[in-house]
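The chain below stands alone, shown as structure tokens; this is the form predicted alone.
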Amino acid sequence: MGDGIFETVKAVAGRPFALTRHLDRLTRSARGLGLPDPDLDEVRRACAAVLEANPVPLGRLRLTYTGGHGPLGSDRGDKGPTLVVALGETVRRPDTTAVVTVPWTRNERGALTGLKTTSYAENVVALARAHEHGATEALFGNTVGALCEGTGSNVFVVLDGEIHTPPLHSGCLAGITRRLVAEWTGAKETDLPLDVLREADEIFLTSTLRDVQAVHRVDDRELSAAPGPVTAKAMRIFDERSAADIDP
């Protein structure tokens, strides 16, 4: 039924990258949800038991947390809750990518806006969508026009040299690399048009294995200098703090 949250964790050399923000939000989803807080205790004995049984220079650890066994339907059971910590092996992204829009819409207003829930199809169906376009993202609008997310990563986009990236009442998730990045480079958070897209001076995706990574094209749209100039200082500056501070 999708009934449950996660989390995806970087793990760098058998250490998990930013792991109590993560936790937090963990937290904040689960509550969302209406389920009980989870153990965070049990959850970095979980991930610490993980990382050592399976040592890969850069990982994707997953951190799945859901409401249990139920009955068939949409009811919760009463058997309590599940946690199930995995590992993969990964490869640091390449620098740029080329990203779509697609036709349909962020609800800003839903009950599971902001919550990092298991219910992913719709993210599932852009992101085949973004494939068949030679892109690896799919941005999505709101229900009011305006700029959101993408499937699994936040947008900024760079006017007149400010980063600028959408509020969270525009329906977005909290990304954890988002607030480091709007932290340690001062974007501003704007209520954007979707049309932005087609006029900003550079654009940019962050997500926790993406960490920064230019645009080079959006649609039809070539965007041939990525990264630009004010993307490529945000590039290394999250480097450079990232390498400097494994839980910031």
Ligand code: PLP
Second form
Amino acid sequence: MGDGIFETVKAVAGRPFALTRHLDRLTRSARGLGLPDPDLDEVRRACAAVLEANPVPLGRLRLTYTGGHGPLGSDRGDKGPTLVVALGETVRRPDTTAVVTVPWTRNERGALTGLKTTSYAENVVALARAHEHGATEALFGNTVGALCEGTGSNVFVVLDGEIHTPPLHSGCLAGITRRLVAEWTGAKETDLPLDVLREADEIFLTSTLRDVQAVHRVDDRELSAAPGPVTAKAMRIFDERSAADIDP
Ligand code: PLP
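Having displayed the form predicted alone, please output the structure of the form predicted in complex with the ligand.
Below, the chain from earlier opens the complete complex, with every other chain and molecule after it.
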């Protein structure tokens, strides 16, 4: 019934990146949906087994944890949730991409705000719109007209040489890449109007699979040099710092 949660974890040369942070978020999402806490030892074992059985240079582990178990039904039953771990191969993202804004809003105060649930249908529709316009991401504003996030990424803007990203109260997901990039570059959390996308000197996205990715077009606005100098530096810092395994 949509009461599921998920995580996408990058696996480099068979090693999951920042797994502990993903498992913390999985637990937070489970609690937010009223699902029992996942057994994190079981999740770690499942990830290790899938990675060992499918060696790929760059992979995406997909952890799905859903309410309900066994025969089809509309209640959660008494057997607890179901965990599925799957692995797909992926490739390093291009350095730049185009994005679109969507004309509907993200609810920054909804019951599911900030949870990584499998109820992403709105994001899927927004992403399809992006694809129709030759873009790979769609950006949402929230109900008060503030910049929020993408369908599967967080957004950063550069204004007068400083890096800013919307705060969590904008309704965005607590992205793991967002947190690392903010820590490593000194980016500030700032309430930003959606219109900032028209004037920002540089714009970039962050996510597990995009890492840091420069935006070269927003709707019909072309950004002259993408990646710009501040974004290029953020990309470099991220590549260097994340090459070390940050998982404790
Ligand atoms: N925002 C949304 C809605 C997401 O689904 C994701 C990740 O898939 C992100 C942001 C980026 O988060 P992370 O850096 O943890 O991948």
